[in-house]
Amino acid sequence: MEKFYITTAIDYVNGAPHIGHAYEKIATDVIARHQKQRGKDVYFLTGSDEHGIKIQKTAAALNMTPKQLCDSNVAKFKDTWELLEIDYDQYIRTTDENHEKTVQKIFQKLLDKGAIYKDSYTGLYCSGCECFLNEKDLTEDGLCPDHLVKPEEVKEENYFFKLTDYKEQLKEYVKKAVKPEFRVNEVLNQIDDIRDISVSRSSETLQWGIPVSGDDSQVIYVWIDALSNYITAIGYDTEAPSDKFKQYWPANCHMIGKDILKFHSIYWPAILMALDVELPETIFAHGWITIDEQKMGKSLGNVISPASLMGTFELQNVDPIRYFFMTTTPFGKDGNYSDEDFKAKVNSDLANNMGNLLNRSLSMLCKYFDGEIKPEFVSDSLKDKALQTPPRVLEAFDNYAIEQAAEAVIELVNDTNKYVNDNAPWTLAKEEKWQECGQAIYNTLETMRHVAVLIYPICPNIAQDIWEQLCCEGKVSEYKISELKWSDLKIGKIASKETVKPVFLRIDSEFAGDKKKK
């Protein structure tokens, strides 16, 4: 079975999760679910980055140990991913004993190879970025451009990784691996300016981290600690990698935010080159989510959590959240959230178009034919449109264009709505043209069976509801895209008035509750 190994960035757990964190995890989950629909052996890794000065300082301010702070916030992240139905296979923590021991081995191997050396260094350090910055990286006021704080001048003796040894190899790799393609030149320009990087900190400065074996004065820094999670999680070892590592590595996709692209496309592959480990196939940098066109931030008071969205709109499941964030912006570019946009998008696509199409078609089947599909109803009128959609979805996912995959499915839904309006089964029933009426309903419901399979990675709950209301066997998640063919809808009684219900209520529906309506 062909494998597909996909990872998210591991979240820094000095705070609680918000929709920016959720955006990446939803996207990765959608891709993982789709790849399973292709019949692949998928492994989906996520986790948390738990060492560093920010954790150390935040914990001290809260009168907690760093581990207590991490444990508390990791629970919040895990609860949020459960809420969003993020179906990961493994959650790695950089405080896991196996990870810490393997990181020490990796550090030692690089040291033994001469890829790491010890030197004194003076530089501008931003604790928010957890990295040293060049003066040209700063704003005109001398601030970190991401955190808008003045970096502190740090002078200490550290271990350094010989990043400059890999310049030319990195350029060739970046041209092939970095996605979207418009990010490639950005990284190539950064490679021209790279210097060797610090991979340890003084233990006088940083106590909360993995010690360098044999040198108590140094703590292993984030680039070898956090980045190595992608291989330590699946059993990498410097001496004898596990069968699991051999099965899944190299990663097919590292899904990350654009702000950490430099570290993943320059630092990480160079470390792997030094270790003689195969490089990841794709590094995909997604954009950020703004709130009402403003960058999200605690100081602005506009940080939104997925749980608050669920509560604000009294959502029955998370599909509207997943759908909105995956469809409103070309994946890879920045997206924006507003309450009005959210309501308009999910009401239009999920309630008015998709949900209403299924509901009225099944209702007509019950009204005119007691919920029964008869053999003479089988027709091919929408066959071509339905079968043209899966290749479009597959191609979109090949390019990590999730919004284009969804667009193809919604286009099929819209075409089917037009077909229903053009053929008017209610008029055919009035004229007692029963076979033509049954065929029109059949074509619509058979198309909706295809829609359920194709929309499943984004909207797993709505897809399963459609699947069950069409009386299809098993779980829609187990149905492979390659198995989709026309006229597989069950012949016989598939519905009754009791089983037909909306798969998604409009947020402002009178049936959705006073708070929703408001």
Ligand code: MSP
Contents of the next structure:
Amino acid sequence: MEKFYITTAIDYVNGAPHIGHAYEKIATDVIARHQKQRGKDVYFLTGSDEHGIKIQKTAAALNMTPKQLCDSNVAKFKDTWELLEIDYDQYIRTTDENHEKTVQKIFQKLLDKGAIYKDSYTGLYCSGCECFLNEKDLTEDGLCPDHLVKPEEVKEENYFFKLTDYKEQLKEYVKKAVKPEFRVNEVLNQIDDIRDISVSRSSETLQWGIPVSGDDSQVIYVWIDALSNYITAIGYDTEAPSDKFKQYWPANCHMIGKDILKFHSIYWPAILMALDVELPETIFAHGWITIDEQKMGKSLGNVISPASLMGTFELQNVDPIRYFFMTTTPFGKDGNYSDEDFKAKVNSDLANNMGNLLNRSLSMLCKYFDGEIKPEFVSDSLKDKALQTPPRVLEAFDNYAIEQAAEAVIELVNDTNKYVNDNAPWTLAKEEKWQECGQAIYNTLETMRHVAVLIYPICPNIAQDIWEQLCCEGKVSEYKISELKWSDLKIGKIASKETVKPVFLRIDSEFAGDKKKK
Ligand code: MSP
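Can you return the structure of this protein in the form predicted together with the ligand rather than the form predicted on its own?
Up next: the whole complex, starting with the chain shown before.
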């Protein structure tokens, strides 16, 4: 069985999760579910990044220990992932004992191999980024461009990693592994500018981290600690890696945001090269979500949590949220959220097009044929259209173009709507052309069976609902895309008035606005 190992960035847990964090986890979950539908042995890792100055400072300000702060926020992250139906296999915390021990071993191995040396250093540290910044990267006022705060001047004796040793190898790697392709040049330019990086902090400034074993004066740099999660989680060990590690490594995809691409496409592969560990296949940098075209942030007061989104619109399940974020922008580019766009998109695609098509076809089946599919209804009018869709979906996912996969499914739905309108089963019924009427309904319902399977990774609840209303056996999640053949819809009674219900209720156009005003 082919394996597929996919990871998300591990979140800083100095606050509660917002839809930016959620966006990445949804995308990763969608890809993982799709790969399972392809019959792969998928392993999906997510987690939390708990050490570093940022957490240490937030905890101190709240009068908590860093661990208490992390425990409390990790619970919020996990609850949110459950709400969004993020079906991960493992949640790693960088405070896990095994992780901490392995990171110390990794550091030791790098020292033993001569990839790390000690030197004194003066630099400008931004605790928001958890990294040193170059003077030339700052704003005119000397602020970090991402966090708009003045970086701290730091003079310390640190351990350094010989990043510059890997320049040429990194360039070759980045050309193959970094996706989307439009990001490659940006990374290649950064490689031209690299210097050796500081990989430890003085334990006087940073207490909340993994100590360098045998050197109490130093704590391992949070990015070395954090990046290592991708291998420590699955049992990497400097002497005897576990079977799980052998099974799943190298990762097929590290899914991360564009802001942390440098760490993943330069620092991480160089560390792996120094450790003689294979390199990940793809590093995919997704775009950022803005709210009403503005950067989301505490200072602007526009942070949206996934739970509040569910509440505002009184959603029955998370599918509309998943669907909106996966289709609002070409995956990889920045996207925007607004209440209006959200309502318009999900009402149009999920309620009017997809839900309504199923609903009216099943209602006609009940009205004209008492919910029964008769053998003579089987026909091929939509067969070609339906069977052209899975290859398009597969290709889209091969390119991480999630929105294109959704578009292919919605196109099939739109074509089927047109087919129903053109064939007008209600007129055929009036004319008592029963076989033709039954065939028109059959084509629609059999297509909807394909739609359920293909939309499943994005909308698992709606997909299962369609699946059940079509009287298909088992769980749609277990159905493989390769099993999709034409005319597998059950013959016989599949529906009754009681079983036919909308798969997605339109969001009333006034509804959310009213609630918000209150
Ligand atoms: N802890 C580091 C990652 C270490 S990975 C070895 C970190 N954490 S974070 O909490 O700041 O961000 C976690 C992920 O969420 C990142 O991939 C980041 O790009 C993503 N996002 C945070 N805000 C976002 C948006 N507004 N929109 C989309 N993704 C965003 O970085």
